[in-house]
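The chain that follows stands alone, in the form predicted alone, written as structure tokens.
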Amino acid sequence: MEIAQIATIAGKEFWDRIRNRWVLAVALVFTAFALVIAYFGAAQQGSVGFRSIDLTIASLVSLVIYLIPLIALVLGFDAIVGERERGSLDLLLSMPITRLELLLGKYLGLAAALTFSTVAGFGLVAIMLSPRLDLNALYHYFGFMLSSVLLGCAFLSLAVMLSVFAADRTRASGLAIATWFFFVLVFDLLLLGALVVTGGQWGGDALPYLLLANPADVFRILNIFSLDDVRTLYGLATVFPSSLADPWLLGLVMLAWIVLPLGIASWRFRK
């Protein structure tokens, strides 16, 4: 596998985002979302402003779940099928480069592309807001915004080995929307129905490692739970066991769904 190669790909990648002005409307999304969040997040509360870091991040925690793996899906929906469609894979594929190092240019070249528009839509909005946070503050903003960027890359993964698997372009945005409807909608709700319907007898104790299959729900857990305020109103002290919410233990199950959906592509894409 040649380093070089991949670097090669994953450039033209990133340029193209960059020329096309994607990663910099993503990054005024992310912008204008986390100030509107950030200043009129309690406007319903009768109060306009800057309160607190920690009402802030879970604000923006609930915004990310549901913005970011759509963005990251329909970003890499196509990285492999939308180039078999054009015609231009069998071309790439007689250059001298493997698919693997094609497979793995293509997303770390979108990878950068949706990281630097997370770091930079969000980095935007630290800045502004940094003379009203102190070192703690900071701290805790600047480990959201790298969950994000890992919640991204995990549902680009997933976007990648789809893309890998469909027959067309028309499939693959097919199966890409309904893997956002499965992970942010359905998944907790077919878990919350099966506590309901069992009257907590089926479920509760593994509730806690269910919630580990859905990298959207490792996310928040990764974010609400090391704020205390915050954790005691969304009653995950009493739901998840403190022995799992880890920030390291966590940030490798983020890194599993990033590797795993990858390396299911890899041997989908050599076959």
Contents of the next structure:
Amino acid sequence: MEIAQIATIAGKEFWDRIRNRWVLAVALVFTAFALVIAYFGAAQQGSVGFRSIDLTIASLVSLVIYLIPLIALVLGFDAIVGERERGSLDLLLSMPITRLELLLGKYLGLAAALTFSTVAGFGLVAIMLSPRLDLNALYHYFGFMLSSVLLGCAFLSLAVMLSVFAADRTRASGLAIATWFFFVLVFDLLLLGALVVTGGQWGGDALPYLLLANPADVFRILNIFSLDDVRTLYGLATVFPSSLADPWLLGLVMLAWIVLPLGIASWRFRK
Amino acid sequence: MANTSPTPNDAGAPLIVAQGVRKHYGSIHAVDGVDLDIRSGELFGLIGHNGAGKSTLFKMMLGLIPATSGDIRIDGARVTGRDFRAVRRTVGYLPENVVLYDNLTGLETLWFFARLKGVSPKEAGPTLERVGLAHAAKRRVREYSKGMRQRLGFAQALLGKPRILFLDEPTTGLDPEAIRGFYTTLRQLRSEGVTTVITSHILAEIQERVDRIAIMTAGKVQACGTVQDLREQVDLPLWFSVRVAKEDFEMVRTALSDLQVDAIEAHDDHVKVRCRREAKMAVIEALARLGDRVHDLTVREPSLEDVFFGFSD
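With the form predicted alone in hand, show me what the form predicted together with its partner chain looks like.
In what comes next, the whole complex appears, and the chain from above leads the way.
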């Protein structure tokens, strides 16, 4: 594997997103939402202003869990199929580059753009809030940012996988939307439904492990720092046993969610 | 098959060798047993109907798609597998209807491909100049005309001074002047020893410009050789146009009466004579005996188009 080839493809993907202001736009969206949630999150209860970092993170998690998978899927769904449909894939593949290098270059470039947007967008808010945060709160906020990056990278990996499998861009976009619906909206409902219908007979013990089969749930669990006043905001994730809630273990699961779809994509792309 | 046209590498060794190459998609035989030797330094044309298998063969020669069976080697090395990177670095490819990145400038496009080819980005400027795009180097590709895009595509193929060029319909979208410039560049490259494989639908354009041609139909190479070789193989009739005064029409008819002539047609100020190739010299001698009664004489050899249809029909 030649790192220079991966870097060339990744560099182009990254700078394309800088130049067309995609990175800037997404970073601004993150900043704006984070600020609104931090300062106006309690408006429904009749008060405005910053309350606690736990509440802010809990609210941000419920927003980010919808937003980041969507942004990542939109970013990556046409990575390969787009080149194929435009007709530029053959030219790229006629270069001294392997399919794996091309795939990794595409993924890493897009992942860098998404990571940059996430860190810049939420980082700006961290800087603005820093006078009100102690070290522990900053640590939690940093953990939230890192897990957001991992969540984005996991869904981006799924998107790139779809872009290899799909026959055309239209189908790829359909698959991307279906993936978002499944992991973000349907998955937890299915688990909950199975649990309720069987009166807790089915899936009770396995439930925590089943949650690991959804990167969005892993992200949620990674962000439970305090269960005292925010547990209702975390839904199913609160059933997760604390023995399994080791951030390193969960981080590894997220990593698997990044590596596995890319591995499948690479296998398919070589065929 | 002898190459009778004068090339700088007349005795060029086989550089691209395809043996028994097949590409089957289920029951569709896109390429069906192709054997081909393309020699070092020659300008080689590949012609055929749409769907004849040219582009598929091209892609297999480049190692973009694997052959179902058979073997393709460039300078002795397999185009896929361990050697692919070394092979690719010696090859330039211009796909049919080349698509480049609209958001990049011409110069940035070449920088990008130069990096992928492991070539110094400094080559970009002179290469743009070579294809006549130096003036548009800093304009975005989205502002380029179709012809300019095609020239930029050609420029990326030239990066890294490749030994072999694969050009799929390279003159699509070019105006006549640009086409002439393009072939001038190809001739220069040939004198530098570059081997070029080219496909084109415009047969009149390539018939005088390539050293050898392969005609593909239904995934097979029907014939391969110089245009003259192919004319002789397909054995199409020749046409003579003999300009004589109207009162001498009968004299021409009499002069050719004992020869194997297929048809004689009288027109306003000339007679058209159709004959087989083997009768060609006898007809010329008979007409020469008529002295200055014959005002002018033109021989029309079958065009590449005639030859092509002769093989493909």
